[in-house]
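Let's start with one chain on its own, the form predicted alone, as structure tokens.
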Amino acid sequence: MGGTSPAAASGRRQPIVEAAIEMTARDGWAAVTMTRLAEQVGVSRQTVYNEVGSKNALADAMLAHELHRFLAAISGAFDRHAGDLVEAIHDAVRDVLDLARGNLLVRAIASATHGADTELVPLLTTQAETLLIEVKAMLAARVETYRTGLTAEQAEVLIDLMTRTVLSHVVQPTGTPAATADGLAWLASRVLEEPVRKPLRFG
């Protein structure tokens, strides 16, 4: 009796994490209070506190919602090119650089890293590392239904070398989200063409 369904609940949490990362693109993560986006939302600053806890975990959860965005991306491209990893590179390529160019939240690290707003990016950063593994894991699973004639190490050195070329370029982009995805698929291309028969070896 009385009390609020889950879905109610869950559908609460979502309009108050895309408001503080519209938020923090246009004001800084410093301007973002409880009372603030309780107002922009039209909920109660209780409510707000409910569904989100912390700021920090505010911050958490803004990336996770825009990951999400992006993972959907990868596996979208990879979806559509279920015979063609090269095709399938390509495309997540351009799709995760066409959709980091109108984030919102990316626009603000990006504006953060360049000392608009020190406090925004050490929370964000915490988890970098935390998500490259999960993004990694995911590529891992894709390319792992292609037959490439890679051996597991050798692709994941190449799911490295992508996932980091990538992030560099969603962050200071140097061209086009075409012309990166472009160079990626033909560099992909080459390897997949002739690989490394010598076993790798690190350390």
Second form
Protein chains: 2
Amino acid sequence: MGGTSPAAASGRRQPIVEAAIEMTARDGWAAVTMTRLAEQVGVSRQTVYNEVGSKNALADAMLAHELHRFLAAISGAFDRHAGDLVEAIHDAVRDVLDLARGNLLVRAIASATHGADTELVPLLTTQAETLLIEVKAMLAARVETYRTGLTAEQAEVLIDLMTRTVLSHVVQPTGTPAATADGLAWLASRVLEEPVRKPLRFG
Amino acid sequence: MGGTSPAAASGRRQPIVEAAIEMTARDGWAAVTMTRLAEQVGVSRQTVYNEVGSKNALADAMLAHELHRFLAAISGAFDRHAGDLVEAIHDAVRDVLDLARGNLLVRAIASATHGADTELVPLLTTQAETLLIEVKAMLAARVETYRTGLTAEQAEVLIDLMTRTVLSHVVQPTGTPAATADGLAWLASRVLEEPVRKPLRFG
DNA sequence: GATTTGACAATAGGTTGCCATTTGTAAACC
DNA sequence: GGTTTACAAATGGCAACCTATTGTCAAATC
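Form predicted alone already given; the form predicted in complex with the DNA follows:
Shown next: the complete complex, the earlier chain at its head.
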């Protein structure tokens, strides 16, 4: 968002952020100091400051980095199944859940989105509230490209439900990612099937 | 669960628990001391101890009390619509969300269920994990009484999804309870409608 | 006879001051 | 450009301390 700085253009920022993520997952956010991080990456502490700015900015960058992986996973699922929304949903759910499994950082983010507080959460004030919105917006755009027979409003309901359910499974899983994906895909197929139905039950 | 003690039989326990809930919602759990609670109710501190036993037991009683209100709301919705599962779901969702709105204690419980930690959460260790299971079991029993055309497995998927979504809305609402209920009821109707469909899309 | 009262030890929780670490910035250096 | 060194300010942990609260008892009270 802040213009393409020359620092961001060089490939120095990414390794730092990735190392910070790994350190956080391994030792916890409290154990991530700029000194240790610099040592880990093999640059000077000053360079870390030049690249990321501050520790809060580092947290933001970590979050953005992880979020991007998830958005990419979802995009990939939709790209692979451009002709079949149910299959796209199935793969997206499974891939997201697979990605989330064992990813402590993501679990923390997801918990925060649900109103929790971890040591990382104070830093998520802005990001956490927009996360759900961002994901939903992206899904709305992707779903639009299929012939669903749903109104925009109905699609939104379906997306809201899918998003919240998957997020819930990220935080507190039941069964395997594949099993959850099967369930949600089945449900989506029921909702999306052509409305050749017994005409009329309510007004 | 501990047998019907004469103390529990008298109506002395309930006012104490209710006052504790109100105090917690108003001033936070930390501000709830046995002395203040006794003053509020108009009994001696000793009586509070006689009735509830300990502070942890008080927390448990509060939780059980609130959980019961929700289960009752759900039961009521199903009782009112014994012939129409979609309507039952609609009312259950709306009533639960209405009940949850502005109920700080419940919000805390729901957050805990999703893996958070509040000041109350340490006391929920056992209850929180079983809460979802209890609700789901009750729903499964109620849904069974309708002619849904769903297998037990499919019904479970639907229940899991509804439960998680509603819980998510308790913690982080979008729109009014009525609007959310409309959305979920519509979705349920799509899922539950008689399978008079275009035969076969997948194997 | 149940409830309240007053007393009590044990414990939890909240300060206070201190010290080590870390953050964030700026200069000198290569 | 990046690294090193230096430094003030802020942060976070630690330890002693003290207050408030928990939990239990027996005697007093209605």
